[in-house]
Every structure is written in structure tokens, then in C-alpha cells.
Amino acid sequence: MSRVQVESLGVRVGEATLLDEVSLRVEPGEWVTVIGPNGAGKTTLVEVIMGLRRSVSGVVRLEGRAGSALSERERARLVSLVPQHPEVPAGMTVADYVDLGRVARRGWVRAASSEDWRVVGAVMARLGLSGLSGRDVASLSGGERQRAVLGRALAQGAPLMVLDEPITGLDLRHQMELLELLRREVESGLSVLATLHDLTLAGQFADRLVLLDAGRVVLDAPAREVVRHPELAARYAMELRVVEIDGADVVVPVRRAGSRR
């Protein structure tokens, strides 16, 4: 059964169509990344899947269940979110921040159990956060902070994680570290649906790429096929070249001749 199945999704705001007949799915242990130019509908898609925005047509199914019929607690058991701009409260330790993922399952009234702290400890160990457990989360560097955000989502224990531009604001090393951490979680059975602007990293880490443009699915295929497809350059309205380095595809934008000096 698919972790998430999106069927003929449509979203409109006034006269504007944000999503138009969008369909895709993510299988167990699969990483699917949605790419596309600004305004393609990537964040809108994330919001509908997470129940943060309503669609006017179509359906989102999580583990075969219609998302619109799920309570917040039920949804939290099926899908976690790493937002593009997560809120990081000052005065909270890293361990308590990661434990917020458990709150999504147990509710705000119940105190953390020994099982909750066992899960939090295991997640922090996997992400290299154990030595930071007592630090104020607001004092962390950008890379450390994003690992804490990932830890909170992993502590939730949902089989599907949705990430909206998770490497925004990180330098190259921290981008790679975060994506490598996420890739290991996928290899352990987690399913991932992400949005990314970086076409090279999207192609290197995802199993499949879904190209959105003007709210519609243009391509949905294995990553290597999508980054080499001529439709990719057409949708970004620029010349792109793919260079293979040590077996990995690197997408290179090429300046138009008229823009050179």
C-alpha cells in the first residue's frame, strides 16, 4: 500500500489555479522529490497533503485512508512535516524540542513516558545530537538546528515524512550532511516526499522526481531520467546541461550567449 497517494488534486484561489489534476504516490521506503520553477505549486501540494490547505477536487490518501477523514492525532501517526521555515522556540533544550515529535502522538496533557525518552534518545544518537541534548535549541548553528528539526519529525514515528525545501539556508557541507542522514533513514524504511530547488541534489538523492509546472505534473519518472529529459530545461526556460561525475549527474545552467561579456 502506498504511503501517500494523491489523486487528481485541484486547488484554486480566486481565479488562480494552483494545482490542476495532480496525481502522484510514494511507496514504502521510497524517496520522491518534487521539483519545478517558482510558482509551480510545490508548497501548495505539501500543504494539502499535511491538511493545512483544502483542495477543491481530488483526494489525498495516507496509508489508504482519505486525509480529509483523519483527526490530527491520526494524521500525526501517518505523516510528519519538516517545514521550510520551522519555528524554533528559545529557552527549550534540544532534547525537549525533539520530544515535541512525541507530543504529536501522545497529546499535550500526558507527560513524556520512558518509551518517549527512549525514542528521543535513539533518534538523537542517529543524528549526532546526543552531545547537544541540554543546549538551548535557539543557540544551535544552522546545520545543528536543522538536524534537530529532522529529529523532531523522526521522533514522531510516522512512516512518511514530508519536507518542504529542508536545506534552505544551509551551506554546501550541511546540505549534504542533512540529505545523507535522510537517505539513511529511507534505507531503513522511511518514505520521503520532499521539495527541492537544487536539481543536482534532487537527482542524486531521490529515487523518483516529479516535475511540476503551472500546477500540473509534467514528468514523473526515475531521477536520472528526469534530469536528462529535455522537458526539464523547457520548464525552467533556460539551457541546462548534465555532466556525469563519478557516476552522479550534475545539472549545470548555461548562460545565454547574449548575456556574456
Given for the second form:
Amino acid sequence: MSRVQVESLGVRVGEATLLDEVSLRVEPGEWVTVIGPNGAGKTTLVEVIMGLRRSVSGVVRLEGRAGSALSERERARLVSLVPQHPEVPAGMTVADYVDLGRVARRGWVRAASSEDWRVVGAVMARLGLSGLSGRDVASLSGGERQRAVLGRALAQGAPLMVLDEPITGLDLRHQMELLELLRREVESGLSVLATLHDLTLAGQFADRLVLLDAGRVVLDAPAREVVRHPELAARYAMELRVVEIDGADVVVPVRRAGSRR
Amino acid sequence: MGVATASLVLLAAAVLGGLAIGPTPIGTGRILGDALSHLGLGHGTLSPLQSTIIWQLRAPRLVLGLLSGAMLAVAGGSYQGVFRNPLADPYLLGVAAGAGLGATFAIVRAGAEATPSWTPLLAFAGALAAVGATWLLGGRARHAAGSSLILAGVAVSSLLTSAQTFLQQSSTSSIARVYIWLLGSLASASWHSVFIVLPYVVVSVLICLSAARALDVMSVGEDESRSLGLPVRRVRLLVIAASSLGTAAVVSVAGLIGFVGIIVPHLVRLLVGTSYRRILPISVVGGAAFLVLCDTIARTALAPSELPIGVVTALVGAPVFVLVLNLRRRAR
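What I would like now is the form predicted together with the partner chain, since the data block earlier showed the form predicted on its own; can you produce it?
Now the full complex is given, and it begins with the chain already shown.
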């Protein structure tokens, strides 16, 4: 059964159509990345899947269950979120921050059990956060902070993780590091639905790419096909080249001849 | 000594001081002896008059002060968490304006006579009606529900306060008594009023304390909290209902005591950090101690006349707050 199945989703705000007949699915152990120019509807799609925004038509199914019928807690056991701009609370330790993910499991009244702390410890070890467990999360560097957010999402233990532009603001090394960590989780069964602006990284890490433009799905195919598809450059309204280096596709924007000096 | 222990010591000092200090000073040792004798241990040495002063005048006033201080402080702290707004206090959603209008109506209706005995009832009803109206106006908005509630609270409060002012100005004979009520006072405390307020305060404080973990989750914002599995709207409604009920009960018998609900949780936050699991329980103890200390000052500083307790809470609270704020900054 698909981890998430989006069928004919439509979202409108006033006169504007943000999503129009959008359908996609993510299977167990699969990484799907949604790409597309600014305003394509990527974040809107994330919000509808997370139950933070209502659609006017269509349905989101998580493990076959209609998303609109789920309580917050039920949903949080099926899907976790790494938001585009996580709010970083002041004065909370990294361990407590990662433990926020366990609320989906134990509810909001009970204290963390030894099982909760075991999961939090294991997640932090996997992400190289163990040495930072007592640090104030607000004092972390950008790369460390994003790993803590990833840790919080992993601690939820949900089979699907949705990430909205998770590498925004990170330097190249930390971008790669975060995506490699995520890839390792996918190898052990996690499903990922991410949005990314960097087409090279999108192509290198995802199994499938979904190109969204003006609220519609333009392409939905294996990553290698999408990065080479003429429609990709057309939708970004620019010239793109794909260079293969050691078997990996690198998508390079080319400055138009007329604008070169 | 930890902050929790220190607040308990402060509470014990406030309780003993509240019983011992007054126009008739009575030693704490003799008060404790008398208390034990009531429990069948030893013999009390208080005269019947002293015993009446302690157990029928000072004790109920003390207990009402403890309940009111605890309630206002925990409600203020919970509101600051649930709205993620440091300026939130228990009166944010209209409790004060509603209670003020109810009480003013009762006092003005009674005309030149004394403040009527049904004043608390109208104040209580007014407070709950005001919060209900705020919730109906602002609580159903889908987006930014927190700020829409605060704005609705501002609108309801302004409307009710203008009605209250109009009513108050229309009757010059009762204006002084309206003012006395508005400034808050524990002077009319009796065991009767204590037992009326007690159940509301106990239930409300327990609900707020049990929401402390949820308030910690909410520090990452509404959307993220929901994605973490927190039923944000339900928690918010629960905390608002509990805080409003408890605050309305306290306000109906003690009037509008200001400053406790905002200063105590902030003071505690400065001392113990940002987790509501620590802020709320210590605010309960600290708020109780703080209000009793302020009341002891209010009734003795200018004896035999009394200072309005709201004046004392601000006069004592503001300098202490600034002092702690500065010490913390220097420590960093």
C-alpha cells in the first residue's frame, strides 16, 4: 500500500488556483522529490498532505486512510514533517527537542518513558547528535540545527517523512551530509517526499522526480528521465544542460547567449 | 538551594507572616501551638479574641490570597504559553472587563447602600460571558487562531469597559465603591468565599499543570505542533476554559488584582528557564506567596487604612522583576 497517495487534488484561494488535479504517490522505501519553479505549488502540496490546509477537491490517503478523517495524533504516526522554516524554541535542549517527536506516540500529558529516551538516543546517535544532547537547540549552527529537526521527525517513527526545502540556507557540505543521512534512512525502509530547488541534488538523491508548474503535475518519472526532459528547461524558462560526472547527473544552467558579455 | 525550594520557603514565610502580622501582633510560635491544639496536640495559649482574629479574620484572608495568587499566576503563565505571547495575562480575553461590568452593575443597582452580596455572582457571570463572546468571535478562525483570539479579546474588553465606565459615571453615589472593587482587595474574605472559590481553583490549576508539556510542544508554533501530533485547538480551548473559570471565580470575590498574572510567571521564567513543566508549578507556589506578601503589606503599611492590593503588587513586583532581569543579564 502506498505511504501516501494524492488523487486529483485541487486547492484554490479566492480566484487563484494553487493546485489543479494533482496526483502522485510514494511507495514504501521510495524517495520522491517534487521540483518546480517558485509558485509552482510545492509548499501548498506539503501543507495539504500535512493536514494544515484544506483542498477543495481530491483526496490524500496515508497508508490507505483518508487524511481528512485523521486526528493530529493519528496523522503524526503516519507522516512526519521537516518544515521549510522550523521555529527554534529558546532554552530547549537538543535531546528535549528531538523528544518532541515522541508526543505522537505517548500523547501530550504523559512524561517521556525509558522507551522514548531509548528511541531519542538511537536517533541522535544515527545523526551524530549525541555529543550535542545537552546543548540549547537555539545555539546550534545551521547544519546541526537541521539535523536536530530531522531527528525530531525520525523520532516520530512514522513510515513517511515530508521535507519542505530541507537544505535551504545550508552550505554545500551540509546539504550533501543531510541528504546522505536521509538516503540512509530510506535504505532502511523510510519513504520520503521532499521538495527541492537544487535540480542536481534532486536528481542524485530521489528515485522519482515530480515536476510541478502552475499547480499542475507536468512530469512524474524516474529522476534520470526528468532531468533530461526538454519540458524541464521549458518550465523554468531557461537553458539547462545535463553533464554526467562519474555516473551522476549534474544539471547546469547556461546563461543565454544574448545576455553574455 | 533550588528555585523550587526557595519558593516553598518564601511561601512558608508568607503564610506565617500573613497570620502573625497585623494591628494585634501575635507570635508565630503561639499561632502554631494553637493550630496544633486544634488538632488535639498540646494546649493553645491564645486568648479567645486572639483566636478569633487568627482563625476567623486572618486565616480566611490568607487562604483566599494563596488561592488567588496561585490561580492568577498559573493562568497568566498558561496564557503566555498558549498564545506564545509574553504580554498575555489572565485578563487577556475579557475576564476583567466582563467581571468589572457585572460588579459595577450590581453596585450601581444597589445605589447608596453597601456593596450587595450578589456582586460576586454577577462578576463571575460577566467574566464568563465575556470570554465566551471572545471565543465565539475569534476562536473559530482557521488561521492564526491565537492572534485572532487576542484581537477579539481586545474588542470585547474595550466594549465592556466602555459600558462599565458609562454605568459607573451615571451613579456618583456608588462610584467610590466601584473603584474599590475594581482595584481588588482581599478585605472581604471569609471562609464562605474561600470554599466558593476553592473547587474552581483546584480544578483549574490541575488542568493548567497537566497542559504544561503541551505548552512546551507549542513553543515550536501551531503548524509544527500539529504535525507533531498535538491537538492544538483542543489544548488551547481546554487551557482557556480552565484559566477563565478559575480566574473568574477569583476575580468575583477578590476584584481585579493586577500584575500577579504577568509578573510571577515571567519572574519564574527568568529563574528556571523556558520549560512550562517548571514554570507552571513554581508559578503556583510563587504566585501564592507573592500575593499573600503583598496583601500583608497592603493591610499593614498604612494601618488602619488599607492600600489597594493591586497598587502593592505593582509596587513590589516591578522593582523585583527589573532587579532579576538585570542580574540574569549580568550572569550571561
